[in-house]
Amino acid sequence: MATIPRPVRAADRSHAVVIGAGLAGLTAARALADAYERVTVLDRDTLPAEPAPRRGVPQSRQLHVLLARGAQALEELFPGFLEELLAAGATRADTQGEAHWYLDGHLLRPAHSGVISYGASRPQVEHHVRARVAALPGVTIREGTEVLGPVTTPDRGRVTGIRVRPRAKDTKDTKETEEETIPADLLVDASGRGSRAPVWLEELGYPRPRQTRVRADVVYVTRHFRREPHHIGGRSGVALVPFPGLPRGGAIVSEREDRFAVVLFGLLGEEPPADEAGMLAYAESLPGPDVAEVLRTAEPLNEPVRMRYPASARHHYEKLDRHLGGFLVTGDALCSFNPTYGQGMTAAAQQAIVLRALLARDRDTGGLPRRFFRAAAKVVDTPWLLAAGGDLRFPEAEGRRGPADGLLDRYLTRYRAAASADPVLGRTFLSVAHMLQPPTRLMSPGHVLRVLRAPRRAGGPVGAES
């Protein structure tokens, strides 16, 4: 690795560089803008001027939903953001009162919950966040830039810059493709699942972080349809969650008042087709009729798009005994989740809030990596428990299971059935799924009593109206 022989003071906050202009990178830049004189965000893509999918975010064509905790986090980082998103056409809904949820084949009993989610496409959310970040004093977003690797002090103890070059496809002048070093007091890697941070650390003589993986081999297909008032009884969305014995699922989200995003997904060898007849047959095999109804009656607005996601992966930077000074990792580069749980944007925004709090509390950046990774690990714990635990319910899923997992799974299986009749249980389940409450809330004494008192086949037949 190259070095810059310029010593960096522990409290030097002149220039921070972020790798990646996705949601994790943009929210990190927002946090850094309060503490650094200048912030530069680097991205390989040419960024669209309007909301549109882009190559560097392949999941941007798929269904997304902004969980309740993620909405709160973005509002905290960008006051007025949610009203701005709604004004641009996004939707807002009570997740229990205005949507159908099928858990283990049981229809969760609809009721007002106060758990509010927002329907918007990933490009729409990212576009508005990017505009907010670009307007911040001292922040520059530099597109079409390929990152080559960090630059350090001679003893390799601390980052002092990043080596970059323009992407060849973005310039016809070969002279402009020469390598450049951008000085940096802090480098944040938010480059996603393809992050090279573990390789960079190893090349610099640091240990690679230990990785935990849960392999579920998710395949999902998204298509958009015109939304009309009669569809799914006027509700805003539907979620049919896979369960052992039926590793298939689907969802509908109102991205706008006149537009649905519909996704079909399968785990562990189940692959939804991408043709109309095949998608309809797949949807008809699900416990509830809602997705099939939309596929059968709504006008398609584009072609189906398929994506594969082999495994959730968590990189345990918090367990390293040595850290490269001035170097952080966030977002999917730190921990990526099975996307069917919808946790990625929320976890990224929460990590940015943690970073902002740490920078505001302590001017000494010397120990920032250790403090940040420990705090970020606590943020990641809850969504990881939910996503990994959900996938490990399937015996075929590859991953480490604990001795108490079987007992816990049996309890939660009864909980899901009971929630089809008890709206209090349903509200708590959704509060946990939307990361507003810790998973332990599902096992509070009052909730355990409600589960045990519920009839084993609570809620009656799947699909029955409340």
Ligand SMILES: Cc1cc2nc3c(=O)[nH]c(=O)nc-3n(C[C@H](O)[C@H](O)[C@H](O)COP(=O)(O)OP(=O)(O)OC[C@H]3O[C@@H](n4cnc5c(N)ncnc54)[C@H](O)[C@@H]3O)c2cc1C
The other form holds:
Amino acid sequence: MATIPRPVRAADRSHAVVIGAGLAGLTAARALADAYERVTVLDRDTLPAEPAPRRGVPQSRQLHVLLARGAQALEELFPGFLEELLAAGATRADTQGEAHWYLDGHLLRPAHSGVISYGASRPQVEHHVRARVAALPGVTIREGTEVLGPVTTPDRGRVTGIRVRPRAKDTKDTKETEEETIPADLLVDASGRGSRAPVWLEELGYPRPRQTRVRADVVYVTRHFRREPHHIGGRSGVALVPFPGLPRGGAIVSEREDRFAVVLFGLLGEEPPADEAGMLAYAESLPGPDVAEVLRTAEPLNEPVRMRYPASARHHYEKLDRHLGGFLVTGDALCSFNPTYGQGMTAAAQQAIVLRALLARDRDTGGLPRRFFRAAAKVVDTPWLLAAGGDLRFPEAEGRRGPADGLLDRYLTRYRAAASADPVLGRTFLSVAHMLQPPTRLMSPGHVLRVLRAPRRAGGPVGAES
Ligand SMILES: Cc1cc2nc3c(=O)[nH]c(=O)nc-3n(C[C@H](O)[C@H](O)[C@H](O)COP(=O)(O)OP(=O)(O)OC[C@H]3O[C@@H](n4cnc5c(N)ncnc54)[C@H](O)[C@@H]3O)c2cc1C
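Starting from the form predicted alone above, please write out the structure of the form predicted together with the ligand.
Let's see the whole complex now, leading with the same chain.
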């Protein structure tokens, strides 16, 4: 783990304000706390004292998994974090050895991989990260505060503060009269997929960042069940990945030793039902038996919850030729990914690491937006490639395809099939999916040879086999 020098504070590093106390906002606050005298994190929600879903984060009721790289990143930002999460009941598992993965309908051959992921609910992860951030010197988390927009210098060259108003507890009502301006040297927008940053910039006379979207129309239905040792052969989880011809899937994550989160999802017009009989029939249509087994035999702990996610969206702030001084955007507000790949928390934490390194390296905050957006774009490139590339395998998915995509897709289809028999291919696939290795690793000469030598019986998606 690289040791990052503690930055010297510059004169314009007195107060940084973060919009949003989700994972991206909290991890950004961690990065800022080393460089700014004071950091204030604003959120419009009332933040629960115990791990619990909340309105401002609708996905907090849905299954989440913390990828191996994300776990490492959180540990890097908050040493001791993973032990703390485990002590609070979360689980850890060797992704290939202790979970079943079905790629294109083929069961990936189970084997020890060393790719370690963590099972915890989204509220649980946020709760522990928030506790660590709240304990940092100089950091204040201010809940029930709705952000209205930035305040700038008269020439609109840089931010000087942010307009806010209180949001009454547990209602949408706001009292417009109580608007106030909080002075700030730096604003970090981590307000999630609904970020208004592009509109704010346009209103201030800046160009709006170009957006790339890949429409996958994902529908999630998550329900929790009591986990007993005999369920799914004692494994910790299951992932049934959708593929062309079967744009539906499911997953199981052990959020605790005694609790499973189970999700059914569909893409591009496929919608899992949210009633018991419908969910079971949907699970039975998947290539592996595990999800159906849990739905049939485990005790449900709550009602199923449905959520729609229309499209992955990437905002290209890095391509802008003019930046508002002192204004950054991070997390889902910068780039949000089809959730079936489980990347959002990891990408958010990685962006915070990049921000911390930039602040440590450079006292000149004038060029910070340009440098940050460039560095964050590099962080986002890999998960975007995996998620957008994965979605564009589906002919129905809307998005721009490159000339080499067809060839690559045929290779990766053979790769997935070969990985059902070759644990080395499986391990590399999972370490790429968990962002421990770059996707180019899948195309190394050694891997290409293994794929080409794999028996053809394993070729092609299950539904397409003759
Ligand atoms: C269905 C689903 C499943 C997912 N599964 C996974 C998974 O398995 N693994 C994974 O890593 N990621 C997953 N993700 C993504 C993950 O939840 C997010 O990427 C991650 O939590 C980072 O989000 P964020 O902090 O950028 O935004 P959010 O979590 O959306 O937080 C934004 C915060 O900003 C606040 N806010 C917004 N506007 C204002 C305003 N005007 N004033 C004040 N406050 C405001 C909100 O209240 C909220 O607290 C999933 C996402 C979805 C939709």
